[in-house]
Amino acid sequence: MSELFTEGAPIEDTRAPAGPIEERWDKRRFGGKLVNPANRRKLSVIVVGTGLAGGSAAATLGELGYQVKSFCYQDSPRRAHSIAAQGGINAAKNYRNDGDSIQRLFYDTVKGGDYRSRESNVYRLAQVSVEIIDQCVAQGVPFARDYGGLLDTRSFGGVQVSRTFYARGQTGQQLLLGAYQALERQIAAGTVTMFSRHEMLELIVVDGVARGIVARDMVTGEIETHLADAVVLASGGYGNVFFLSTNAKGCNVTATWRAHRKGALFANPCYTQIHPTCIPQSGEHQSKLTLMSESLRNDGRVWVPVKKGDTRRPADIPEGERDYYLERIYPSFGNLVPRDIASRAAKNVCDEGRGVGPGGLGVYLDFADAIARLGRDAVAAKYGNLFEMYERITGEDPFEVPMRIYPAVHYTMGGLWVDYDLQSTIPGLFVVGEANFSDHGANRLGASALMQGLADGYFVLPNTISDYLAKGPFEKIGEDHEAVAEARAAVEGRIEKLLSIDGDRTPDSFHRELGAVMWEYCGMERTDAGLRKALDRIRELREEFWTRVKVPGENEELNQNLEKAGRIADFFELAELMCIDALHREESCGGHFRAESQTPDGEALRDDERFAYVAAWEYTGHAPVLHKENLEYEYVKMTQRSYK
């Protein structure tokens, strides 16, 4: 594979303290330098993204007294994609007295990630989780409560305790509104300046240090430069490289990819999560897919007909002719196995010809038993808005007939490489939330994305960025600085090139074709031959894109085709790196399943001797350079994952 990449020097996280793991976060906070309140007012920070990680980070930094500029491409910060999260947020509160603890949340997360995440980061996440719930309750987030008025919890995949706090099926929305009101308070106080409808198109790096961004005003087309003492990226994941995903259509990789091109290493890009409970695709016309919360697997039972090609209505299939395959294969966890396992199991039964619905690409999620056991009102109280959303989209009532579900791209565990302080390989560039790689290994457990976003934004970043900012005051950089002018010119040149091609294909047509290639060859199952085929096709498509794409209109206006074209150009480069990463990792782990590496019963087979490392890739403009960060486990023993 030497023609695809070269191997460089190993990389190491030097910021995590030594000593007992439960003391490391306290030790790091105490060892970090502080900035006194008077000096904070003289320091500036740019935060890109206003989801749970970015919104909470900007609000907290503003409250601390820093001068913050916050950017989002939506018309309001509260439209960040975090608002779409449904099921809940994990925290090791142990209110149910069911054996949960910080240690168990730590263990479940490492195991769920198939032993491909850092112990120090994951343990800190488990520690901070208990503070998040208190913070959100104080903000007024309306978490579900039990009959006695105490906070309620439910279970999610990959665990055997109830640690997921929720607000019906709208948890992300309620948490984001909490962060949004904290952000708006700081905007009103003057510590945060908000730039909505602005898209970051370049990172400004001066003498090797991140000092600002180039952004485009999406309404007027004006190219702006914004300078600061540090930059925080909270721009989310890159699941839309597959075209069809549960992500909002605007979600993209441009902010992190621009940073990658400027020197930030990109870690584990092939680790993508396929969510098992999504509404199946209904036709070629679709441009996105809809998630059905994992929380539904608490009470819904997943099944398919025993016989191949059984097209009877579900009500006409007797109990004895149904295969509750997750309960059969994984009796200990049943329908609450982790997402990667549930998704592959659904694919397997559909590949056997036992899938349901159009094209046989679906399985049933049945609530009949739960309705009989709990009553319709109790089920409606838990899942009513999810049932309503399903009925509006499909025209079928889940109270009367089982839901039909099928896996879809949902989340990306890969992202920019960061150390324990959440700082990338570019000094002064910090990365939080889904945009970094740090906590979930090769597979994220359900309800842990919201936990990581708020942990990073409210509690981790404010404590670690101060150590960097304490080096200030920093040299003032003007817009006439050579590096600033170069970054701005690069953005203007790229826009001009996209507008000048005047080809005969729309940006969406390229995106749809790229997504189909990625889903086929770098989706739920990957092979050596398939990935090589994908690489050839991606390169052909990218060349074609730069000669045939048509971007009508001008820059100096609202131009959504221009926005799409810029994002898709970055997706082409990312897609190539994802396939190279998947090809080089000749093992199966979590969401990365190589058909050549599986156990006799079809489970993911890791190769810890060769691949127990983080793959951090350096951009060169041609063959990328691989830097390995070896993963060492002191507190969790690496074993073959089993949920049986």
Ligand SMILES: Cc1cc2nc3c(=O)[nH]c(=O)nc-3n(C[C@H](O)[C@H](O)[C@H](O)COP(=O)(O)OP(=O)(O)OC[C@H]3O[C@@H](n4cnc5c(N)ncnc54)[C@H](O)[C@@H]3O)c2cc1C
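Residues that one form lacks are left out of the comparison. Numbering follows the first chain given and starts at 1. What you are looking at is a predicted structure, and each value in this text was computed from that prediction instead of being measured. Under this definition, the rigid core comprises the largest set of C-alpha atoms superposing within 1.5 Å between the forms. What changes on going to the form predicted in complex with the ligand:
Core-superposed comparison between the two forms: CA of E12 displaced by 2 Å or more. Comparing the forms between the two forms on their core, residues 12-14 form the single run of at least three in a row where every Cα shifts 2 Å or more.
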The other form holds:
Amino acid sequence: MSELFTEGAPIEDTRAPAGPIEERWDKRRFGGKLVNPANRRKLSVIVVGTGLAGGSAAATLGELGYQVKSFCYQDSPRRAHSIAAQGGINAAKNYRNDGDSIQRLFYDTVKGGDYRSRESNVYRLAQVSVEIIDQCVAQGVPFARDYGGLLDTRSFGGVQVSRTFYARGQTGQQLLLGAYQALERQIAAGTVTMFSRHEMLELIVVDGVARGIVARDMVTGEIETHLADAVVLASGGYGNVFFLSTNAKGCNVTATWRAHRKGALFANPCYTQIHPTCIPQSGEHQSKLTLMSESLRNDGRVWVPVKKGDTRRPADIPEGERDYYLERIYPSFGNLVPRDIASRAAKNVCDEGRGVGPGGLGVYLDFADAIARLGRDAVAAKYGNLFEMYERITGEDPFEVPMRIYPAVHYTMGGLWVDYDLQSTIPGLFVVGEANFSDHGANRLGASALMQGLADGYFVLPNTISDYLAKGPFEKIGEDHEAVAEARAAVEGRIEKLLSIDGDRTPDSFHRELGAVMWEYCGMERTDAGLRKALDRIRELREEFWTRVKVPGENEELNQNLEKAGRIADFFELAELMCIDALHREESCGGHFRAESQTPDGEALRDDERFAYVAAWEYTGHAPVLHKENLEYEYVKMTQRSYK
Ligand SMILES: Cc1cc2nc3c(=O)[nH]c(=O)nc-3n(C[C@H](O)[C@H](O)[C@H](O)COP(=O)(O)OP(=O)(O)OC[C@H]3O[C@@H](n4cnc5c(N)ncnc54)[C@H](O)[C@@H]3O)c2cc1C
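Could you present the same protein in the form predicted in complex with the ligand, rather than the form predicted alone shown above?
What follows is the entire complex, opening with the chain shown before.
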């Protein structure tokens, strides 16, 4: 494998304080330097992204008194992909008195991530989770309440308590409206300046320090440079490298990939989450997949026929001829096993020829028992909008027939490497939310992304960034600085190149083909031979892209093909790194399943001796350099994960 990458120095310091784990976050906050309120007004921060992570960060930094510039590519910050989140947000409140605690949320998350996340970060996340709910309630987020008026909760996969707070099937939307209102308040107060319909295309690094971004005004095509004392990336995940995913169509890797090319290490790029409950693909021309929230597994039962190739209608298959395979294989967690496990189990039964629906690529998620037990109205009150969405897409009514579901790409645990302060390896560049690799290890538990995004944005970053900003005042940088001019010229040159190729293939056709390669070889199951094949094909396709892509129109107008082409060019480079990462990790862990490394009963088999580390990759322009950050477990014992 030495032709694919080289190994560099290990990462020795993550800046997490030592001492008892429950005191580390307090210790870090007390040890970090503060900036006094009068000086904050003189310091500026760019925040790229207005989802839950970026929206909450920009609003909080504005409230603290910094000068903030906030960027998003949508027409409104309120349209960030976070709005799509359905099921809920975790917090260790223990309102149900069912044995939950900070320690249990910490433990569940480390175990759920298959022992590939950092203990210090995860413990802090569990501690902060409690504050998030109070913050959002104070903002007026309409969380579901029970009959007595107390906040209601439900369960998500990989846990045996009920700690997920929700707002029907629209939790992300309601949380985002809360963050958006806080952001708008700061915009009105003049601390935050909003740049919507602006796409960051380059990071400006001066003397090794992040000092700004180059962005394109997506309406006029104008290329702008924006300078600041620190830059925060909150640009979301890169699941769309697979073309088909549950992510919003616009989600892409450009912001983090550009920073990676400028020196920020990219961690665990191959860790992708495949969500078990999505509406199966219906045809060749589909460009988007739809999630059916994990919350449905609270009441829905997953099954397939016992017999292969059984084409009877579900209602005609008697109980004795149904295989409720999750309940059978994992009796303790049943339908609420974590996503990686449920996804692989669905793939296995479909591979055995027992899948349902077109092409046999589906399993049933059946609510008949819940409807009989709770009544139709109670089920509608909990999941009504999700049932309606399913019916609109498939034409089938889940009150009458079971839903058909199949795994799909949903979330990326990998991202830019950050230390305990959420700072990347480029000083002054911070990364929050799905864009960083931080807290979920090799598999994210449901309802933990919203928790992490808001923990980062409302609570962690505003505290840790002050330690960096306290080094100010920083040297003033002008637009004519050599590094600024270079970054701008690089963006202009790339746009010119994309427009001048004038080939015969659309950007989308390349993206679709790249996605198919990634799904086939770097998807739910990976092998050495398959990943090598994928690497060859990705390289061929990338070369073809740079000679055959056709981008009609000009730069100086709204040009969605130009936007797409730039993003796909970055996806090609990322895809290659994902395959190298997946190839070098010759173990299975969480969402990364190497067929060569499994237990006799087909579960993921980790190799802690060789792979208990974060793989942080350095960009070189040719073979990347691997830096390992060893993971040490003082508080949770590493064991073979079992949900049986
Ligand atoms: C269908 C669906 C349902 C989900 N449900 C849940 C759930 O119930 N619970 C849970 O915990 N998680 C859920 N998730 C995951 C969760 O929604 C996301 O991980 C989370 O919202 C990501 O938030 P973020 O702020 O990091 O990024 P995003 O919300 O993706 O925001 C990214 C922001 O960055 C901006 N941006 C990106 N690139 C650039 C650029 N180059 N220039 C300028 N701006 C840029 C975008 O405009 C946007 O504002 C779900 C995900 C999906 C797909």
